[in-house]
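Next comes just one chain, in structure tokens: the form predicted alone.
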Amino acid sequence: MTENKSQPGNDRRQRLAPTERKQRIVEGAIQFFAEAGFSGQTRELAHRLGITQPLLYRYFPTKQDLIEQVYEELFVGRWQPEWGALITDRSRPLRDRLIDFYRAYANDALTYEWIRIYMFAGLAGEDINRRYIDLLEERLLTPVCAEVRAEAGAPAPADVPIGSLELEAAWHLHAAVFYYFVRKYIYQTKVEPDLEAFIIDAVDRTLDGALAITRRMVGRE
């Protein structure tokens, strides 16, 4: 499997400069870990990078350092601020707001290294998981659970707070999205070729549900 892999080029005769070394340093890992999980030897991604292990260690002195870094570069750096205005943006229906986020966020963030690390980080029992599992539920399924609320004419979280099964009910349109990359890119089956045709009736097919069991759910109270 090769798709959106590049192999790091051989800088072992080049000069660069310290913040230069340490980024190429993080784009290999990235790759690295992503075709050999959190097991793979950083002997054999210096060696991949053209570099020794001592430079490597000069850089990140534990191999921990290595993936915090490759962590924030991957998952937090790619997570755009702007995301999270087009959530909250009620001017606009919130289907096509979801539309539009989770397009962004499958060609953005959803590469084929993004999932494969993000399963080998909860098969090494990496911490990564948890973290990004927290910064979805703050900046994405909580404030989409109060936009569902909006939206249906339910009150506000201000008012009655978000119960879990609203916020179980956000995590499946999520899900849906996520696990047709991993079909992709870890079981490398058939998905459905047209990825805009499947966000359109992913979306459609959890927000009629959701909004319509919170209107349900108004009427009993």
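Please read all numbers here as calculations on a predicted model, not as lab measurements. Residue numbers count along the first chain shown, from 1. Compared with the form predicted in complex with another copy of the chain:
- Picking from 99, 106, 163, 76, the hinge for the rigid motion between the two forms turns out to be 76.
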The other form holds:
There are 2 protein chains.
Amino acid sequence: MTENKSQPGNDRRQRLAPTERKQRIVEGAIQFFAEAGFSGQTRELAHRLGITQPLLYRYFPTKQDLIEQVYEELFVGRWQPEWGALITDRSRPLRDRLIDFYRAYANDALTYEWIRIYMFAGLAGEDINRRYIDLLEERLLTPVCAEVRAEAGAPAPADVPIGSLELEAAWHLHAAVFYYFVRKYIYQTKVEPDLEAFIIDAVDRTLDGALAITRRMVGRE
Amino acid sequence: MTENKSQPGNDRRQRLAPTERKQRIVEGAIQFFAEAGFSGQTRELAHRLGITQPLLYRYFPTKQDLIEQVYEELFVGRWQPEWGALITDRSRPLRDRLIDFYRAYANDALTYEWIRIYMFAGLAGEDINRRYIDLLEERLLTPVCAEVRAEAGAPAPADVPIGSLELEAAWHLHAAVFYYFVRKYIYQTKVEPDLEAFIIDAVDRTLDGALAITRRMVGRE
DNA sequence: CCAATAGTTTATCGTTTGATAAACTAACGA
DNA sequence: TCGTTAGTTTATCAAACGATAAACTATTGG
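Structure of the form predicted in complex with another copy of the chain (previous: the form predicted alone):
First the chain shown before, then all remaining chains and molecules of the complex.
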């Protein structure tokens, strides 16, 4: 018997560079906390990672620090800057832009881990949700309102500011898509299997209705 | 000094009839778990109730039994049977019926406690959410689809079954109202202050769009 | 080949937490 | 008035859990 280092089931005590180990811990934590919530035990997280529990504390002083890192990775890192340009590109029909955006957003952001940790964080009273919503209103919802205005032939936001109820119209579409994934990943019930078709219908319903209401509310130019 | 029983600050050791005590515990548990989640400690719940922690175990064998009772009180007890009739009353415009329903539903069901405990339960993997959604689809969403069909002049569900995407259209409105309260009570962000106006707009957006799509999807009679 | 560095584990501490047992006492009936 | 019933508290247990200290060992440079 020479080396048994690479034998299956005997691969413990795997020495990694600090950055690599830290990254693995964060990724494992995302998966684990998404399932178990933040009251999940550090011992079980360590077990899933194939390491011992005190090792976590070599890389993160406290459990809360690890959680903070999870937020960073998940909520700050996943917003794609090009989405903003996608929304405001008036060379394409607004309907197509919204469909493309929500297709991309659903794919990159609204994953199992994202949705669940987002909701866990909200219930825990963390301000990460409020900060994310500020970002969302600034980069998505307000621009969408401006595009709806343009589409409806209504005054630009610079002349007539976006009203609270108009913002709610943009939330309306967002809520439909978001809640679809809440049902899928939190309640774990059956949802429409064709995500593409679902998004198209949701956009059409919201947009048609929103256009009519916007014309009524804000008036045409 | 004769009696100090009713003096303020000295009212401990308050003896209650079992049913009364049990009721107070459940109501306190609803409030407490809504804030703290189900990982909230029994000692703190007892403290808020002004009783000692072991007393909880006189009335509920385990913490989980108490939680079960919270579900019962909150999710089973709050559905008003008359809501079904409200939806299907074709002597009134569908728009008015939907507005009235969601006004009532928001008032009676979508409270701070309800929303938060519902979400906590979902994340915990409890099947109460799936059971509630079955109830919702049967008593609300499917009937709404049938009414939209009638309004759109499309075939009745008996002839052409309700499709998955049609059900999603009913979910669309439901999601908008639900998510409004998620933002209010879970993320705790500013929302449109006029709930009435919000509901009216949401109904109009969804209904107009849904009518058009239903006509396209199912065809007219 | 050896010694120093540092990644990882073993052992353990102090609290927290759900739950139980036994003591205490307010209320009611004979 | 007194004794029994039962609602409530005090005291405590055992396991769970975040966190720390010290021992262990894989890797690297000379």
